[in-house]
Amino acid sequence: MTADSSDPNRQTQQVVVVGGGLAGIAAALAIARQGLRVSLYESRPRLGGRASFVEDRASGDLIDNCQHVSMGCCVNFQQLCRWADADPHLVEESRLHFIARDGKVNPLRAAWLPAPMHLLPSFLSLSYLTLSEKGRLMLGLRKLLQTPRMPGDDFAEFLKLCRQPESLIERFWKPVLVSALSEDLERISYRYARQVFCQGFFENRQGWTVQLLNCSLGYFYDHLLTSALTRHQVEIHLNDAVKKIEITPPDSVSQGSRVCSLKLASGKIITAADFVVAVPPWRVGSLFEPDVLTNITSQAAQFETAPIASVHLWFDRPITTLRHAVLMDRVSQWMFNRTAILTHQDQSTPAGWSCYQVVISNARELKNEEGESAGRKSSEQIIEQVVRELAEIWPEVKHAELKHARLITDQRAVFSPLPMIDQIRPHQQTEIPNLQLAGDWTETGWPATMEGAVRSGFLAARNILRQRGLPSEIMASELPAGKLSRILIARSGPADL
């Protein structure tokens, strides 16, 4: 970092990244790996952004605000993990467990059949679907694979056209898609619903496999990703909020506007050749003057968000040997056995305590027994309901002592993948040559996921590297579609995934 000799508060770097979430980290690391000097500015005391963690004083744990899940098709997130030497911490689950209302465990695992047939035996074995529902499901899945686009991009309309019964929607389509997209089925894009099944489940035999970090997000960010950034000489500035981004007006020499500097809350002025702004959509407008980048700030203002709730429970004994489970016909949606998953010893859980996390996506749909919204229901009531539901499945809960519990709700956990959402998702390259956007909400071809965030950072970095004539092939290769998948899964053009 070199300082401008005329102003002690003015500092100059080659590339500045604003925002220390996964998108900003991915951009910073991809650029720095090509030898450019990068400075990353984060307003919070830690890296992580929305995929973050908090300190729980009662247990001594750094607990993830939500259990974050990767899949085999999340190739760019895996690449980021390899760059950070974190891939040994990414553990693949060989099967998923769907637990019916009566407690029966239905394993989802790949059969010997080629893609896209490898998961059909598991789907056809689900105990909580009737024979008629399974028949309608096969018809719906076949139509989904054969229909690349829907008028209006409306998935709910697709379900109606395929005559999917309400019971099947509640016990199959909703558990899968609400977990993946965290929105009500009436409010999701057909494109991204189809992507979950095609790219996630059917194109490649490995695409569906769930991958979980065996360490906390605290260790992932504070140690693994921070170490990778430091190795590549990225300067990390925490508790250093950006107040405003200054843009020069166009003139006859440059023939266009450029970002000239950014002003920190501390008063420092930072100049650079290139800038990456990796912040959530609701923060974009505050960083620029009202008459600058009006198209992008207008698009950002149109994004809606969805909440995710996590109930963290510490019992005095194990309640199940399962590492995870999808819970059917309950408020609780996913159970993660954190004690079994976190085999890397970076926690301080008291001896004998067993930790579980129950995740509820699209948490605005939480209802109490009287039908009132979760906003009128106390944290204690929600925790009691979740514990009661776990006890209906695992009797050991009735004999265990609940040592500690905590509810965390992120009201803006993800952007809502509404129909036609792609019309307002901006590209990483803005109209200003030296300004890139990053963040899962930008145009990545993915919904709000860790993979989408990393892709956005890589795409922004690729633009900068290409402009400088540096090696820019940083995007990971997609999992190849199987031979039969290429025949059975229709594509209508390069815009489809």
Ligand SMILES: Cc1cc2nc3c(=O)[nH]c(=O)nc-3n(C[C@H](O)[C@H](O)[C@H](O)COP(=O)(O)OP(=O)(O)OC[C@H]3O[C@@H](n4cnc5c(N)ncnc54)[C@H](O)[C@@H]3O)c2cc1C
Contents of the next structure:
Amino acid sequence: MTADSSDPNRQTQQVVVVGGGLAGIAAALAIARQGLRVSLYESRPRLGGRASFVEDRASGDLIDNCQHVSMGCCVNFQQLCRWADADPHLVEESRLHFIARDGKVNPLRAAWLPAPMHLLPSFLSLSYLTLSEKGRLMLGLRKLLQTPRMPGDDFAEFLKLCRQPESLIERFWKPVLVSALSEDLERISYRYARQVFCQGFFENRQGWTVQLLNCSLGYFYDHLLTSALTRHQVEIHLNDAVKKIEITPPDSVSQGSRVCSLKLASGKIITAADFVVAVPPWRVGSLFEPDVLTNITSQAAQFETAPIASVHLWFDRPITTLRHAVLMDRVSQWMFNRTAILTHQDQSTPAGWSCYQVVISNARELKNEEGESAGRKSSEQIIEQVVRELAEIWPEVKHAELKHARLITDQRAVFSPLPMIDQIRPHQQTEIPNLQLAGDWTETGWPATMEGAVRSGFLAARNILRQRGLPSEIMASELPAGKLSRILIARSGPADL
Ligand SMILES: Cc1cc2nc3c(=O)[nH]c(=O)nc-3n(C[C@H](O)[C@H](O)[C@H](O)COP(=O)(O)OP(=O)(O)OC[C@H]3O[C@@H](n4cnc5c(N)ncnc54)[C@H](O)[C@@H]3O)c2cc1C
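Show the form predicted in complex with this ligand, please, because up to now only the form predicted alone has appeared in this conversation.
Every component of the complex follows; first up is the chain already shown.
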């Protein structure tokens, strides 16, 4: 495709990527590594999309919008980190701490047993489950591993069929799945719930380990990923929203249709040979004329979303030495000790302050930062409740001075992994040969995660590279299932409930 050289508003690239979240970044880097010229257009003043950071004036920090957790099984996110020399910043946590209502700390760690048995001793020692609940849990887990599919793809239905008691659902299934998928158990696809346990916890001894960046997301994007992109000559255009994607012929998609150009909000026209659109589902519709690609835009319009809230707290002293903890039977779900986690000093937190972040997934009961609304709690009430809950666990909170606190809620943090969601997740290759989609919501086989976003970007890039006959071995190898896992975890076949 050549630019109209007489028009100074027209620019040509080989590949244009729309959206600078992890999906767009992954696509841009994967393509540019093969020597193609890539331009990335992002409407916001920074990269990162939903896994991003905000300026906090009171503390002087660029704070992550929310602690982002990766796992051992997130192999493509790790691949992106390697490409950006960010892998030394990804620190593995070899144990988790589940803190019961009475304050007892239950460590979750891998025993010497082979997968999928390695976590069972920890599950069986959970102090807040009764013997009979542990028995039901073992039956439920066994059934889950043996049942690859459920009619209707409804996880709540599975829990009923396996007769999992309400108390066990509240103290085991819910904390694990709400953290992973950020949805009510009544609104979760069986396939994705099972994936959390099979691929995450059981198939391989490494899959479940939590991985946390020891640097801020600000440093991750502004230094590590930006350096990797610019090293491969990706042109990054921030504050440069794409307004329309122009298709020829203009009114309908037929054989031979192509995307010919993008119109930016600034009025500039950008032409390219290939396009990757890596925006969230609620932005896709506005990029196309109403009558084109209606299958994709109507699928995108059907996605529902769930909120995640994070309470950022700065105390005048440390309140715990734990790096992180899962809090049971409380509004607060996860505590992250940011001062301990961020060993790479790229923050300007005042000396002596200790920073903690408490994450509340599926935060529908909570409200956003704008003020009190009927029937919901104000930011101050939520912060007070979280501080009270931390004080019940760590008495040092009662002696500490809370220097500063901030609630950040993203109302559209993740798409809801509803039963049968796969039916509306579009493939990266659209019916227009030179138009790829990317984004955590596209067909990746993963829920809304950093891994899902990176996978989607790699898949879109792979399509483009293959079409050009360039090396396209981008996808990282999955963690291999252990020998015993291959026997005990069913891979396919009809539901056998
Ligand atoms: C609070 C919160 C906590 C989370 N916690 C975790 C976690 O612990 N672990 C995990 O794995 N995942 C987590 N996630 C999910 C994860 O952040 C997302 O799944 C992932 O970042 C999505 O990336 P994406 O590139 O698909 O989309 P996005 O990040 O939404 O990126 C899309 C980009 O497109 C840009 N854009 C939109 N329209 C235009 C336009 N017209 N022109 C140009 N640019 C445009 C947007 O500004 C945005 O930057 C969390 C998300 C949130 C919000």
